[in-house]
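Below, in structure tokens: the form predicted alone, a single chain.
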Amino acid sequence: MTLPSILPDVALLALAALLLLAGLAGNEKSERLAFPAAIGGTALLFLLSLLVQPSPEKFLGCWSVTPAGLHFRQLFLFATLLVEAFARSYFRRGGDGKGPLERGSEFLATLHLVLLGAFAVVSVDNLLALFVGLELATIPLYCLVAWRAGDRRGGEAAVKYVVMGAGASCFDLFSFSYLYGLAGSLDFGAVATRVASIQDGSGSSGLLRVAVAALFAGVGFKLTIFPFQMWAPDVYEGAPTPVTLLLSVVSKSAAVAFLLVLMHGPLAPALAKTQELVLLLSALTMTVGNLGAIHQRHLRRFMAYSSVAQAGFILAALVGPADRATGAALFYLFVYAATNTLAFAVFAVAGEERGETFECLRGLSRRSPALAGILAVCMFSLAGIPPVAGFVGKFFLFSSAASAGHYLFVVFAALNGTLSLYYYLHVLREAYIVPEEEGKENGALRVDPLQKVLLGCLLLAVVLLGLLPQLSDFLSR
């Protein structure tokens, strides 16, 4: 018996509604059961996504489950499951030197609305529906950033995020209005036909250039592409740490999917003429991210600049053929989600009482050699050093760009990647070399059973995907 391809989508909507109803109940029992229900439900949805088959059948006139869309669903569910497992301890005992977060059911319901928006991005074939999906994946994040009541930094971060997000949405709508004016339709097929005719010399390409430029300005905010990355350090630092992880893995993955859907969908005929713009933005983004991370002292600001640099590397893969670009981006985003969750988990344990700064890592190799070793694997993976999964992921990204003939750019990106090794090693210097200051010794580290399982599974995945290239190649394809 074949399961309906839309079953995970409907089940996700039902799960979000149930969590919201549990939040409205507001009793202690519903709050206590919220995280087990959400984690179990998301895990079940992930299993369902592995069992269903893509289908050309359309629902609601524009919603379908394509092969690439199904794989992106699996990525979104995997990343969300990691965020939920990571966030649980913040609602039980707090973190980053602050008290516990509250209203767990509502938090999880809002998180699943973000996930539903990400599903929509990879499911629709209409520009207006695509915009609605992207906004559904973004607007709930404004609430999540300011989730900790009374936190001045969180409120300030949310205001900055809202202002920048509103501007980005205006750029996206401006781009889509031009595409509608060119094609006379919002459907992807009609837009692709009109763009192809413009590339063949039938019609002016000026409006198309404006539409593409506005599109990259809009999605640049979501993906932290230069020069639209200014919000990231302040928002990453001000938001609760689970929300920061959500921004760095789920939100970024949705933005990559959005760009892939457009570049290899309705705008595919113009891809050859937009490659230079994409490569320029990629080069500037990875350089700015690498340079910005060097002098950071707060771990989440550091990870914000690291996220900017990673966005530059991912952007480079999108100029390749559709199948290679999608496979490389998907594989790297899976690896990035696992690696980032590992890093944030170590930061959370080390900085639970004193705050997540570089100083909280001092003496980590003495207090917990296992956590220090996990942190080393994370930093090497983010830097792309063999034999861990990050190296294989970057290889796939670079090979996608190389398949389009951009060999000089690949050399530049590889050299840029070596620059990132400097600041990732700086994190390990704090953990392994710099001693703790007298009178400021860190207390005992607390790692609950769920965190141990999470750390162990993700560490195994990051190591095995680096040591078994056959497995990595199979997953990428």
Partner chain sequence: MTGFSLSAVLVLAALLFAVGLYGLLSRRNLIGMLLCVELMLNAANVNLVAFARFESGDPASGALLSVFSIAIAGAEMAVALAILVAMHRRRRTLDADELNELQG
The other form holds:
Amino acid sequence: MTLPSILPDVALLALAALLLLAGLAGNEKSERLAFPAAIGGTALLFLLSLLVQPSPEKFLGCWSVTPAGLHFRQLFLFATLLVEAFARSYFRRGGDGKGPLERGSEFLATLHLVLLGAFAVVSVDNLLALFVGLELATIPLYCLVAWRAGDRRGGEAAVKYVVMGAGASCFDLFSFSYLYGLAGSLDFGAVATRVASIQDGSGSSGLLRVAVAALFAGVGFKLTIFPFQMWAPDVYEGAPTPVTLLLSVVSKSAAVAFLLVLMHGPLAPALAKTQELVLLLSALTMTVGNLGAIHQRHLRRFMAYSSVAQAGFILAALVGPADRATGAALFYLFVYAATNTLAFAVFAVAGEERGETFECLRGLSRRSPALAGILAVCMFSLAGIPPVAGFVGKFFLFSSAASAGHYLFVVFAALNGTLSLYYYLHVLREAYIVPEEEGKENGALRVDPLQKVLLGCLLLAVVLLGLLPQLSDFLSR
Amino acid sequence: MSSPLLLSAIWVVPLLAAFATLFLKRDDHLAVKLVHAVCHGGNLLLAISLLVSFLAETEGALPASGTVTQLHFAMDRIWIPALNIHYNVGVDGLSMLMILLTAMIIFAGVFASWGIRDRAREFFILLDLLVAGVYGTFMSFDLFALFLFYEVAVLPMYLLIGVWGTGRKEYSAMKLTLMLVAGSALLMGGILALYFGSHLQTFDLNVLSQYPFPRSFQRLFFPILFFGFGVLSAIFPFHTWSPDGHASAPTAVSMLHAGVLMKLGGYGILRVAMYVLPEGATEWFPWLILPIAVNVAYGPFVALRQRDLKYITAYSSVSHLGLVLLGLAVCTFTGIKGSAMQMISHGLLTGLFFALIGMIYGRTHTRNVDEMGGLMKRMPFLGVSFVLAGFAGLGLPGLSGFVAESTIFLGAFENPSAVVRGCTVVAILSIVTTAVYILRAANRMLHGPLPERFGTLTDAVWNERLAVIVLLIGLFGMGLFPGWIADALDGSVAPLFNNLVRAVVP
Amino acid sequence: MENAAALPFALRHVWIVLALPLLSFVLNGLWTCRKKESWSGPISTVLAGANWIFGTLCVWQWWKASAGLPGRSMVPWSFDWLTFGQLGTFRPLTAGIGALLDPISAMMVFVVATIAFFVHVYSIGYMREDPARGRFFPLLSLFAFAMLGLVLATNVFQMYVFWELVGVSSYQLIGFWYHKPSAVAASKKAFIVTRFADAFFLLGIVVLAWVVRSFDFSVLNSAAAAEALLRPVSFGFFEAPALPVAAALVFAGGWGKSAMFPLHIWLPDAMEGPTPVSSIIHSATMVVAGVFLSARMFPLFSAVPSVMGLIAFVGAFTAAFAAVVAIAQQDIKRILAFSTLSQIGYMLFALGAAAVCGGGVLVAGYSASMFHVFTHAFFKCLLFLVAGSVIHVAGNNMLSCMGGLRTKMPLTYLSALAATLAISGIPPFSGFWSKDEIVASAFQAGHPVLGTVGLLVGALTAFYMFRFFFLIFHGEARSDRSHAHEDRWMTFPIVCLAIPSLCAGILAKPLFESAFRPRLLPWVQAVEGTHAAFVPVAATLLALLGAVAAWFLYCGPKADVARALDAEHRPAWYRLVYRKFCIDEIWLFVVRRILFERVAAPIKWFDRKIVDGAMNLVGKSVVLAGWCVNALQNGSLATALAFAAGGFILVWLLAGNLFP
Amino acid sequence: MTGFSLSAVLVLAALLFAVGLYGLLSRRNLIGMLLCVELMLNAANVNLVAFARFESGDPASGALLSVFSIAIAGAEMAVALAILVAMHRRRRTLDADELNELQG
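Please supply the coordinates for the form predicted in complex with the partner chain, as a counterpart to the form predicted alone shown previously.
Below: every chain and molecule of the assembly, starting with the one above.
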């Protein structure tokens, strides 16, 4: 019996509601059950999404499960599963010195609402639903970032995130209003036909220009594209680590989905023009991200710049034709999710007592060689060095860009990859080369069972994805 | 005994060794080394058996008149359907010999690094990764697989030099890694250009080489591929990583890197740049020969002024690699064959040099040539081997250096253009400066009065002798009986040359 | 190559001549590794003796077998060693290893085998107490193997291979006592100077191979090759016809190896090695390699008058220069070294002068040069062996510690007398016949100036040889003679070699005149010509004059021996001659000041500072840019928003020129 | 009510948006900045309504989007103000320039 394609979405809504109710119940038992339930639920949903087949039928007039949309759902669920697994052990171990998580189930409920918003972005076919979906994927994030607004840095980060986010959503709405003005209707198809007619020269493209600019401003914030990424380092550092991971993985994937949906949806006729814009922004973003990361000493801030640079690389893929770009971006986001979670897991374990700075990694190879090995695999995957998955992922990104004929841009991007290798190797320098100060060579670090499982699975995923990338064929079918 | 699976086994065995090492205890150094001695010994035997069956197969074969390389032990499986990437593995004369060279050097390398104590497991795992990458590059005929193995070979360098190196190890490690990865960044662009530029949607080298790329495309992408690969074989402006990198690297790593990795560059140029873009080659080489000639003549002069033994050897590698590139740049059959032979001969030669320097450094704890003297009396075995390596370096007949150099010079002279002829004359006359700095180093270190603080030095122990003897056998084997190597290389250079000739006069 | 079956046994297995010394090298080398030095002396001597016998047998069978062959040359054995170039527009080029037996190579085989055997016997005595003798004998056999290989070479590539091996074995043997810094420096100098010349030799080979497409001497010396070489060839820096340039380059190889004038500096220093080494390498065999090469390529060289002129001039000048310098030397081995230089100058100038000034080639010149090579080998080797014995007794090389050894070493004294008479060219001894031939051929070929130089140098030779003889054996003893004795092992070869020094001239003269006729190119006509009668008489008179003058200055009643031996308080010209006209210092200046300071140092600076600096600059600028990006991130919300707004405007402008 | 054309309204909305943007950049007080964000949102709403009124083929959806945006703006401001309150309780300030502890 074929499962209805909408099942994962409805189940997600039910899960979110259930968690919210558990939160309201507020007794101690429900708190303890919140995390296992959430992780189990998400895992179930992920399996469900693997089984479900995409179908063209439309629910509620605008919601449909397209093949690409289904893959993005799987990506979001996979990433959220990793975030929750990471959060579980992170908070139980007194997350970065600020004590265990209060109101766990509410935290998870909000998390799932973000997920729902991301689902909406990839399923709808009109501007209104798209705007609502986007906002649903962003506003709960403000709450998550502000979960620990109590302490000085958390509060500051939350404020910055909120103000920037609000500004970005204004730009989004502004661009939608002009698109609506152009097409007279919110439906993607109508907008596309109007844009096509403008492309053929029958009407001033003034409004279209502002709309595209405002659109890129909006999505730029969420995807940390160059001029709009100034908030990222501060928020990544201020927010609790699981939320930082969430920002760098789920929020970024949602933004990529949003951009893909728009570029190949309503703005499809002007694809050549938007791709040139994307090309330039990608070059700028990856360069600024790489340059910024060179002198970082705080791990989360380092990961912020790294994620800005990775955003630049992913944008490079968007320059290619639709199917190749989506396939490449999806594969790379899967690899990026796995690698980033692995990195944050290692930083969490290493940085438990000494704080998440470069010093905490010092002499890691002597204290626990296994963890150092995992860190090495992680860094090489982020830098895009074979035999780990990052290389194949980057190769797909560059092949998508090259298929559009931008060979010299590929060379520039690869050189930027070399620049990124420079600071990723700095992390390994701390772990392997910089000698431990005397008296500090204490024993191996405590790693509890869930973290061991998480580290093991992710390590397998990152290494195997590199060597037998059947997953990439699965995506580009 | 010559099934393709055995060929793939060659790069799998080191990975198995690495995997096995994961399960050994941290302070169980001997077990780690034994595992690796067995694995790489087995690999060496496997390589030799493959070579024997390869020679049997190509016994009387006349060199091919076609332009497609015949592969032996070939295997072709689909790997990533999305980009039509195949695991296309095969061996021709040059690849087979380079695999044998790598097997010999890693076997000697394992024994040369018998004294590694600090984090031995990680050292040997990274070494295995390095060697697996090198094996893979030499045997794969799919551009993507070649590029993947090529970068795997570059990956462990940073940690190997950074952790176990000496001197300014961090600076050299970072410089070496960044320059090599920057080189491969150029390759990333070049390879994708070949894939998409040819509209054939394939990475298979033999297929790509038959596609008539437009002249303007070739004029743009040949230098990109050439300098992408050239950085690794220390082409003139980008050679500065080689002295620092080799000087700071531990023995086995500098053996492997100078001995084999630098040949990957030359091999890549030969296998990819010249084979797929012949018009680009014939158009660019008359200009590229100038930095190459600088390479050849320039290395010895700088080596003359060096005090540190490893710097001297590193600059000698720069000069010898210049000869390899000279052999390629002249685009004549003998020249290309000579450069292939020089790759093999220089591999053995530099491997032996760095092994000996490592062993001598292990005893005297100094690599400054002026502080040492009269070591021949205390370490006759190492002294004689160093002198033999030196003579192989300056091209003494009976050793591998001479055979390769004379082939290159004869080949280079066949190119009638004045610029090339001038560079060839300079290259031939540079054998004098090569002799000068090698003898200076050998004499300063081995002969003359023995300082008293070296009075109690011991000669080589069993594992060092084994390492040196394996490489000496290689040097004498190629030097005394070059016939079989020349015939094996004919088979692999002929298609490339026919391709070049076809390009010049289409 | 003739069908192997018909050849007699020795010729069929000519390779044994090479195999025996190689076997001795390998055997002794291994033996020494296992610390049994005492065995290496006898083993290598036995093998050298066997090689001598087998070599003579080969020469004898070759003489009989090659009666009918043109130029008496045959290649009984050879195999393809290395092929260059299977395809392409150029015919495949193969280098083979083999044995070419013809008059000059047979003569050299006999000479090398004989001298090698006698030096081995001599070394057993000379090296008895030296702890490193286990290393000496293998190297000596390696040298014998290399020299025989060079002599038997069928093609110029094989000659180059063994040429280098000879160079290396001489490097090892000169630097045998490697704890002595002077020996190490001398060996390095010898190898580098010969290597410098070999580079030009290799270039010559490459040019010949490219034009003629073959290495074999038979092909190189053919008419076809000569025509092919006349075509101009570009050498990158200049364009020139290949023949003269290639011939000059090939001769340059011999120039370095035979230590001709500017490149002679390494031979006197090569005396740092043990005396048996000097006796075999720096007297009879290696230094003659240059002459042998010129003789081997004679047909090609003779087609190029300019090169012949160059050979003649270089030979003559070196002969004169070396003779003058030899007069003032105090170290007996240096005297003999300069005398060797002078005699080799004779041989080369004989070859050079064979080119008759009106065109055509005088056959007598070629045979005279070869005859002198033959005779010189024996008496010069004998002189070095004598010097060895004397040094063994006196403790060092300087004349000031010798004298009056006549009574203590009678046999050595008599042999030395024979050799001195021979080398001075006093009739009826061997030197007279060969040197007189050379001078006569010079006059015959119409070079009176060269002829007179030959005569004068003959006189100088007699003078310094008798000075050497009288100051060693006559006069009163200048150091204690308590333990002076004649070692049996060392005296036996001395006496044996005295015989050929005396009678080799007379016996071999007819043989050389008949057998040694060069096979010239068709358009070069051979000139027969008769002797100028006055030359033998003049030569003998001058030789006697030299001898008497030496007797008068150093041995006669009024001889002031003390003044003769102290080189410091002498007039300026004498001190200049004593310091070998400071050629060494000039070379040292050129190499050290110019090559090292002015060339190598700037290149090293350029490499470290400019090229390396550029790479580091790129690195630093990237790091600086990173710092700027971080500085921009000052954490204030306003800047973030400002950037966002600026970005919006930027994208809007960009979109402006993108969209129509 | 008639008499002004579409472009006039568009200009008004653009001006409103510009004022809001300028306010966002220049004001130091966080509450003030949120006010300006509201201004920009409403400028977009004016746009929507104008387009719905003047030329849209399907006026209902335009109006619908503006209503939705007002609701979403409400939610957003609720969350933003909650965060400001929480931050104020700790940092005792609402001045944007003092929030520069996270930098570099």
